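As structure tokens, one chain now follows by itself in the form predicted alone.
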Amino acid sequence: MTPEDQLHCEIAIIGGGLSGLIACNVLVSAGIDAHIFEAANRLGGRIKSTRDQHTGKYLADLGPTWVWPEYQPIAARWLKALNIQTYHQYDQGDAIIDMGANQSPMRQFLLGQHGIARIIGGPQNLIDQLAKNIGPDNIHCDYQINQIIRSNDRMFLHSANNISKPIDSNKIIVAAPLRIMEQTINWNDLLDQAATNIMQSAPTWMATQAKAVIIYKTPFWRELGLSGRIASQFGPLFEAHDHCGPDGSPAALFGFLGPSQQANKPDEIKSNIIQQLVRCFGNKAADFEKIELMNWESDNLICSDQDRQTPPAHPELLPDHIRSDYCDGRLLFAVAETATQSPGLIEGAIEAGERMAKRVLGA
């Protein structure tokens, strides 16, 4: 294979989620030729939004939603640097305790989490701003890596798509879910058994969650003195929240689907959701504009076979070994689960990507 048949870069970053974009942003800003290789046809990873089909305007989050700027200084610093504003999660008024289809719901005040906030434009705004800073020439979607080979002082990445050129790089930052990376890439003995064990045992945060977003013309629940919050043991939404924009528009609710609902057909799930919302909020809940479901368990680039087979768990702080340098410093991991604080969360993704990019620069 001739050099013309390869794509050359100094740093190859596997994964175009938040951690990969942060790492690439730091490196490109420092003048390093860093490129992102994302297996999906979009950037964002677990950050995904629903948009207005006519205008393309952001409407709601299908992935993570919240940040806690008072308690997450790294996230707060990056939001400020990118000139992205936040606003408090709406929690004024009573919540609804859903007692099931055969019982009347109860109104009850529930304390919200102190410092919980939403991002104007959603976490998608982070993705869009970072991608803009990096530039399109350094971002490659539909580029799924299935093999990594070291040859002397170079790292070669091969794609599952024979149309995509192999990548010749000096170093690699892996910024995609650990279990997916262990499951789908042939590492050719570049990793030791301890690293492989950590990758296999690290749960992918939110990988088996299913989320529903319901768009309305107005936030009618607020007029009823309700916060939009639902707590239920019966579902289909076992937890729901107000998901409106900072001025109440677009008006929306979002909720998490219980595991018993995820196997149902989408139309059946949507019908059950509206029945629950009518039960909790009254007949106005039936006058919705749009419902969108996102079952992350069905995304094979996020949810691994092992995630599907084991109970969901919030990732704990992983052993330091996964934050080591491999292949004489030519291979590093920087996905959210490898973070030293807030692993799995937005803050964790930022911390992991920034830390490994700075390590590369320091080297």
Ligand SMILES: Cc1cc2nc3c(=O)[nH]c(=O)nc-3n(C[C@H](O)[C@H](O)[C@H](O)COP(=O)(O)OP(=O)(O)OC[C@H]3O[C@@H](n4cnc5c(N)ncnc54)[C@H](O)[C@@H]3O)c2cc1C
Contents of the next structure:
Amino acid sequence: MTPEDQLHCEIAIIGGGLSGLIACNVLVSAGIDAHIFEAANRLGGRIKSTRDQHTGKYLADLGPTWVWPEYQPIAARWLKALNIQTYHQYDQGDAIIDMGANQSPMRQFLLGQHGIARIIGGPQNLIDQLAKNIGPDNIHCDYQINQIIRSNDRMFLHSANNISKPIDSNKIIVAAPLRIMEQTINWNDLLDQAATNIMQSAPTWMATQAKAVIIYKTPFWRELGLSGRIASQFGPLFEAHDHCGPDGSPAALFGFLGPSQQANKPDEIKSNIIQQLVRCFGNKAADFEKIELMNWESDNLICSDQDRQTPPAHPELLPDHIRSDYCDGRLLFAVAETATQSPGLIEGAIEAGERMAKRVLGA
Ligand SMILES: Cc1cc2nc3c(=O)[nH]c(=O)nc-3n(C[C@H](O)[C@H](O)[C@H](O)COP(=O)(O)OP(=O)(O)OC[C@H]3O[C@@H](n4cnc5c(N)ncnc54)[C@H](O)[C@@H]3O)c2cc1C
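Previous: the form predicted alone; requested now: the form predicted together with this ligand:
First the chain shown before, then all remaining chains and molecules of the complex.
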């Protein structure tokens, strides 16, 4: 193969989610020729939004929603640097305790979380700003890496289709879920058994969750003195929250679907959700503008077979070994689960991406 048949770069980053974009942003800002290779046809990974079909404007989050800037200094610093504002999660008024189909729901005040915040424009805003800073020439979507080969001081990445060129790089940062990476990449013995074990054992945070967002003309529940929060043992939403923009517009609710619902057909799930919202908030809940579901379990670039087969577990700090250098410093891991702070969360994705980019820079 001639050099013209390859894509050459200093640093190849596998995964165009938040951690990969942060790493790439740090490196490109320092003048390094870093490139992102993302398997999906969009950036963001677990960060995904629904948008207005006419204007393309951000409406609601199908992935993460909350940050806690008071307790998450790294996320707070990046939000400030990117000039992205946050606002407090709406929690005024009573919550609804949903007792099930044939019982009246109960109003009850539930204390909100201190410091819980929403990002204006959603976490999608972070993704869009970072991608803009990096520039389109260094971002390659529809590029699924499935093999890594080391040849002396070069690292070669091969993609799953024959159309994308093989990549020749100095170093690789892996910013994709560890279980997916362990299962879908041929590592050609580049990893030791300890690393493989950690990768297999690390659940991908929220990978098996399913979310629903429901868009309304107005936040009518607020006029009823309700916070928009639902706690339910019956579902289909076992937990729901107000999901409006900072001034109440767009008006929206979001909720997490219980596992028993996920096997149903989307239309059936949507109709069950609206029935539940009518039960909890009254007839106005039937007058929605848009309802959208996202079942992360069916995303094979995020959710692995092991994630599907094991109960979801809160992310724990992984052993230091996963944060060490492999292949004489040519291979590093930076996905959110490898973070030293808030592993699995937005804060973790930023911390891990930034830390590994700085290590590459020798800082
Ligand atoms: C429903 C849900 C709710 C959440 N709520 C919150 C919240 O409120 N607050 C919070 O802090 N966090 C929350 N999270 C977690 C948060 O989304 C993650 O911490 C963060 O998005 C992880 O970013 P990442 O870049 O590390 O990984 P990912 O977003 O998983 O990105 C990895 C990328 O790698 C790509 N990829 C996979 N395989 C390959 C391959 N072979 N080649 C190339 N690319 C590949 C994937 O397509 C993906 O784009 C939530 C997650 C979900 C799903």
